[in-house]
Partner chain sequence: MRATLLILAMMTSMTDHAQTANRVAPPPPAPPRPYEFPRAASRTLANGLRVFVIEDRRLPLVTASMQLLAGHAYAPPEKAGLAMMTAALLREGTKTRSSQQIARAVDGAGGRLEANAGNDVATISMTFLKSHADTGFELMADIVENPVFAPEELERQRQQALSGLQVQYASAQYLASAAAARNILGTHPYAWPGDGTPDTVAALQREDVVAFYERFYAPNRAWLVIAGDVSADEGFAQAEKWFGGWKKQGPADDPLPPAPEPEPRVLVIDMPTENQTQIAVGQPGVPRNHPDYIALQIGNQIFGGSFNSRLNMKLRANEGLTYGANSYFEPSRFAGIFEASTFTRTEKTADAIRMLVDLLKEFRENPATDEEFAEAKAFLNGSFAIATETAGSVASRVLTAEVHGLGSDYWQRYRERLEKTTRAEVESAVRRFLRPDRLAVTAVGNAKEFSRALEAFGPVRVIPAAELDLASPEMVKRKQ
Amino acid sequence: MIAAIASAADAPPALQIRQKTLKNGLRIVAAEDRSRPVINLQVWYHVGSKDEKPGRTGFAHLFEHLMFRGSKNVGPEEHMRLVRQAGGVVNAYTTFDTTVYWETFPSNYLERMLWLEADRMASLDVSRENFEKEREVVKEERRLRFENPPYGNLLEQVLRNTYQRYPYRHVPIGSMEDLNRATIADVRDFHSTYYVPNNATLVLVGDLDAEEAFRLAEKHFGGIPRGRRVPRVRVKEPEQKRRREAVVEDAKAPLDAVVASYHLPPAGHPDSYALEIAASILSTGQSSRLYRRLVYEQQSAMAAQGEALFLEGPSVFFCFAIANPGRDIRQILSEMENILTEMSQKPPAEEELTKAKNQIVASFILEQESMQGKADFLGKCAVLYGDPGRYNTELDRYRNVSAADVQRVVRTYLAPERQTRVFLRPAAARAK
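For the form predicted in complex with its partner chain, pop in the coordinates of just this one chain.
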């Protein structure tokens, strides 16, 4: 069975996107989808871990937690309760570039949700006691996700070695020392600098009338004053000209692992589409090159992946493998490098290119099944690409990638001299 390329009939219906910007700078992006009586609302603040001050790593994320600890008209934890009583679900997340708050709820509660989000944009009312407790909560999150699981500290080590200057050097969770240093004064300062309408985008997808949504948003957010000009990261990451290597130990990990990372251009760059296709050829599915060679044929690795992480600033490509017991991790890395070299010397066959495009089209459609899936991508287009309209044209950019493009981006970006390699050794192996 050789699959034909996904046809035009496989395109998802275009989203009808409406936009409005309030006088205070708040941008609103809305799309109607009446197929269920459900709305997903997201507030994107254009601030993430890369914007943190020196000595305050982890602060953007700690601050995200504090946004649930009370504002002028909403008591501590009451935000959650008011969403829940409406039959809605709610959460938030912090990335390197953005902090996003979202609710999915029955559509008749739209005004309540806008009111809730406006209240905490307009004011934050966190007591010292709640601040201290929430800091402990975040420290438990750090222990859970980074300090105790095997390979939990790997991403931290890789980023620290991959970036020399750019603030992607640290992960959003931050360090324990910096979390301990944060003060209530930092909280007020952060809110007034970044949690202002001119640094926020409201995304609404679902069972709504766009005009009505604009009217309600204006009613609740319109009175919030515009903030000062928002500071942006100016640091430049120097171009990498020589390979770098580090070896780190992990007391929890039972098997050797390696990550080879490479600098990439930012999200939305014209080359990003060919790079995603290259990642798909490398590791999506059991017929992908890394899986087939390392996991299936040679059985040297229990997992092998190649993946692009596109960010607003200098982005990164990871090749990652965990060795099977008794297998040489340096040998595995050299095999991964061979696979990259092959891709840089010869364009992929038409069949392989078609496969990667079909995989990307199918997962693109699947990811946008729910209102939340649609809003996630719409928000990304609006905030990181600066153009919500790209929601409806992104698939074409993948479809237009040629085999020669794939070869070119692998040769350009995944070149040996641009590599940072981090070997992770189980601490138990130290005695050897």
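Show the other one: the form predicted on its own, since we just had the form predicted in complex with its partner chain.
Nothing else is written out below except the one chain.
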């Protein structure tokens, strides 16, 4: 009984979730939270980089920019100005699976914000001028984030080698070559296919009346025509049965690095919770197993970390290390593998398991303190899990993970034959 009381005490309050779907297919998910006089509004378009055709990558991210270039009744950048004039904040982001546009604002501006989002859903200005301007902005972003920093292209190399067929092979920023050869016709076709009401979910959390919010959403979005049937990714990633290896060079990298990646089940899979806890034990913070062994005890690596990247499709765990000068990168990888083997042979101690759970629970609760955090997770449950009600039950799935569960999933999913190893070496090393 004491445990049940403690569990209830550190759980965020449940949301009362309401749903409605308009005739044009737009899904609305709303939750009232009167704790503060603000609302977070999000429009989730179920399109990300995985939906892009080969040779036409970067389009979903390009529309993250184009959606602020104006529509029939809103001028370029005016969307942002109107939100900020109301005292709100506004932005967008693109992932492998979705593109999300959001704003947080005083609750008395709800109808204005609905009108803004409806106007660009109905009449975005996909002109050649806007396309060419934003394409240059995206290309510059790619140079800054991927091409200029040391190890900036490492994630691209890892995904390209980890996935053989599934379109997670490329990152949302897209390739420079694909962006250069994209035509205005390609971009308009992508927009008319995916940025339609029947591929969107409107998420509203905050100081609102759900029935009134539904009425206003019907008023502003209800007249937008339904789009054609939205294509979905049908490709299956083949099961990996043998270890794969690649060696790549990076002219800007000062030291050798290695990444070991492993295929995981999709986000929301019953094993994903134990895997997330295993990833935390391995790689969260300086007391994690990877960092403690490689950086503190052996001093073979200057950095060691890992992450479980849970996606709508086949997901991935990767751990990586950057070697200290003079240290053998293959020996570092061997030690990383030893750490995984130890976890597969012996369950984690109760103290270590409790610490990992506490880290995840704390992060979960802190992220949902804001209206935006609540809407982010509600949107994820609605769009990627297909069930917004999971918002109120996900925390218990982490709490129910046992030490034996962690050992089992490490043995199953982080097995040697499922590994893809990518060595990155400085280009100068080859010349020696």
